[in-house]
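Here we start with a single chain on its own, the form predicted alone, put down as structure tokens.
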Amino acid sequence: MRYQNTYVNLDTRLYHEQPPASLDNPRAGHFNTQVAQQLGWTTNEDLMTNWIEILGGQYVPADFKPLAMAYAGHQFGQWAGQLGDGRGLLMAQVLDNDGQPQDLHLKGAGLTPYSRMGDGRAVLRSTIREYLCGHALTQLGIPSSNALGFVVSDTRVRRERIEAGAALMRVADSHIRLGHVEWIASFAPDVLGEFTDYMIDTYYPECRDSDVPVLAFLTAVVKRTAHMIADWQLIGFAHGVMNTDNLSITGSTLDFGPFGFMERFNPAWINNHSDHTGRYAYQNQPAIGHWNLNVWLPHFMRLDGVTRETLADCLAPYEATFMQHYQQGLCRKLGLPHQRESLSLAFEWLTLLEDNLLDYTNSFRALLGLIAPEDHPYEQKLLATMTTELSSDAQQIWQDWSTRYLASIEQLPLAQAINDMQTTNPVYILRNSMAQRAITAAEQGQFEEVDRVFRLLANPYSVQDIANDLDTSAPAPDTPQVPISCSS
């Protein structure tokens, strides 16, 4: 692997260097080959051999520099002080085959300075959901962090139960946060201008050529943040728990714990059953994102060429950025060009989702087998099965926007219009069942799940052999989809 270590160049306030502490007797939970490829970790004999052991924290690679990064943040929209990595470790840095900075962060690595109240552990059920759900995204398309590896061990682990302890490797191209600089801002001001640098100069090298290059930084963050957010809201991912410490500055998604993909269709959803008020729920993430940002923003005042104007400018193209790729991802899901008469179209069917409590992901892939029967047998029978969910006069609805939907798809080009649905709709999401039944057999030490739907979810947008009927089926219409704990 190619090391580039810089975070551990950077003042000393900003994180304490230690080692993991080892779990007792790690073993294997799944490898990512993929991840390990594009790292080039598998060129590596000595990372090949003992993977096990560095992730279960018993070996230390000499060209790792581990470290418990310090930030801050708000939770659920209140200051919330120091927080910091308090069950994991940066064990290194490094550039891919591409040349794309990337971070290997140990998760579930020990107790650290920045632990609170916790134990520094992590337990298998938080970190095979994690560990899923990355590669989820990824395959998905959406900007996330994806993992290594992970294991499992015989280091107990209380949560509400006693649990079994793992060790996750994540992989993403930043563990830093917007509460990074929320931190500096309270507790080494003077530290903000050098950090600044550091993060233009190692994610945003473009914005160098600009005039100001921390306002052009500043105005790319937001973009990239309306793009990710954008693009959970169309795949109908809710991630739970947005606070200020939980979102990276290169718009990747960071922080899996009690996040969802939406299953039935209900915009209020809200899948973090510590989220009592809605704050998080799926339909509040884009304003959420914008509150986020308008936190962040003020902090670089503190800098040169920086006021509350130009901030004011930088953060300008959140709604318009979200807005634009949302809408574009919309009408591109139903194979429609991006205009007014194909957002109409697409509002509608929203909201005949949302009246019938249809299924997000198979409702939308089933549309392939409205416009084009033949080819897609297996979106036939997604058809079939939605419509017969609808109510006499949810029916007369339906007539009446499918034949309207088809008469706009027959103005173009068909093949096209197949294309960008087949690869906006996925066939398989990571459904809480899946994962739910992944763990169960990974807590009785078979993983062969795990496997199955790690192999399943990397080509989310074609029909599989190894799927069945539990990967793709939807709850009951009336039952509520469960809120997930934060607990992990």
Ligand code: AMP
Given for the second form:
Amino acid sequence: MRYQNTYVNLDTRLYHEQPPASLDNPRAGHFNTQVAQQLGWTTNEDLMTNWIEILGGQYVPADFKPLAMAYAGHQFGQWAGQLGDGRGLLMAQVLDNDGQPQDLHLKGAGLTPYSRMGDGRAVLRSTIREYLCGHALTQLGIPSSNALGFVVSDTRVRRERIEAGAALMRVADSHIRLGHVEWIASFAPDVLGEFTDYMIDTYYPECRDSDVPVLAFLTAVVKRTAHMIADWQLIGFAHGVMNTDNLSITGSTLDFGPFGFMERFNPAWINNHSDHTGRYAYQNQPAIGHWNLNVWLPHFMRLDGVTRETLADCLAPYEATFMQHYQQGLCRKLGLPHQRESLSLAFEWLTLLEDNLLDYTNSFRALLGLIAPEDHPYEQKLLATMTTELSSDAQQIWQDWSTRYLASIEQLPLAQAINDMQTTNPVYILRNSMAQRAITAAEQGQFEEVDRVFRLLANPYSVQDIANDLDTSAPAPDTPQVPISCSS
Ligand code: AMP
Ligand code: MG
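In place of the form predicted alone, the structure of the form predicted in complex with adenosine monophosphate is requested.
Entire complex below, previous chain first.
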């Protein structure tokens, strides 16, 4: 691996160097060979032979520089003060095969000075959810952390019940969160200039060419965040805990807790059990992204060339970037060009899904069975299921909508429409029930189901033999989507 451990050269107040605390008898859970290859991990014999010991915290290779990062954050809209890596360690920074920076971060690595009341551990259930979700989003084409693999162990961890301790080697382009800057502003304001230079040089080097690099950097963070959230909305992903300590400065999805993928379409869906007010409901995510950036940006006023007015200019493109990307994506999901008529069709379609509680993923995919039935037997079946779920009032609305939709599609080259739809409407997402089946088996020591779901999600846009009906079935319409607990 091409190590580039630069964080450890920053001001020592920003982190605490320490090794992980080892887990008892760590055993393989799953290993992501594709990620390992991209990192250059597979060409290193020491790393390959000892990956379980490394993830289990029993062995730290000489080139690793493990440390816990300090950060702060706003949680559910309130200033939470110092947080930091309470159960994870930045183990090493590397350049991957494409020369891109990647952080290896071990989650579940034991106590740190930032553990507060926690035990420094992660349980198997949440580790599997994070492992599969990072993989799912990455393969869906959405910027996200991913993971090299995870291990399970005999270490007992107390949550609502006693569970097995596990550890995940997370891989992300950066582990710097908006909350890092919030921590600096409160506890070490004199390092803000040095830290901003570090963020620009490491993650946004193209901004150096700009007249005021810091403003170019902030604008780029704003745009990348808007872009990521548009991707989430299009695929039906709800992060669940969009606190400023869980948002990366690179516009890449980070920190999976009570996340979820939309099943029966309900824009007001709250997937996090602890989110009593629905602050992080699916439909609020774009506004929350803006809220987070808005509390973050003013810290940079300490720096030369940054004023309230110039910061307003940095934030201004947020809405237009989101809208452009979301609306264009929505039109592509229908195979239509990005124009006003397509958008009205799209919004009528979303209303139909919402009023009839139709499955978001399957319904979009079913439209391929409408426009090109011969080539899409699987999608024809989805279409048949979908139409049986329509209320009698909705049957007429559907007839009318599909006639107008087909008329719009007929004016276009069909191959292009099909290609757009096949590459933006997945067959497989990580449904809670899928993750749960994989977890139940893993808790009995069986990891085959984790592997099967992993393989399924490796090609989410293609129908696959290893799938079964449960992978693509939505919960019955009258079962409310069960919110996921924060306990992890
Ligand atoms: P999260 O809700 O996972 O994003 O975590 C919020 C904060 O709580 C972060 O500072 C975490 O490091 C910390 N934290 C979460 N779980 C634990 C735990 N079991 N032990 C120590 N710190 C934790
Ligand atoms: Mg977090």
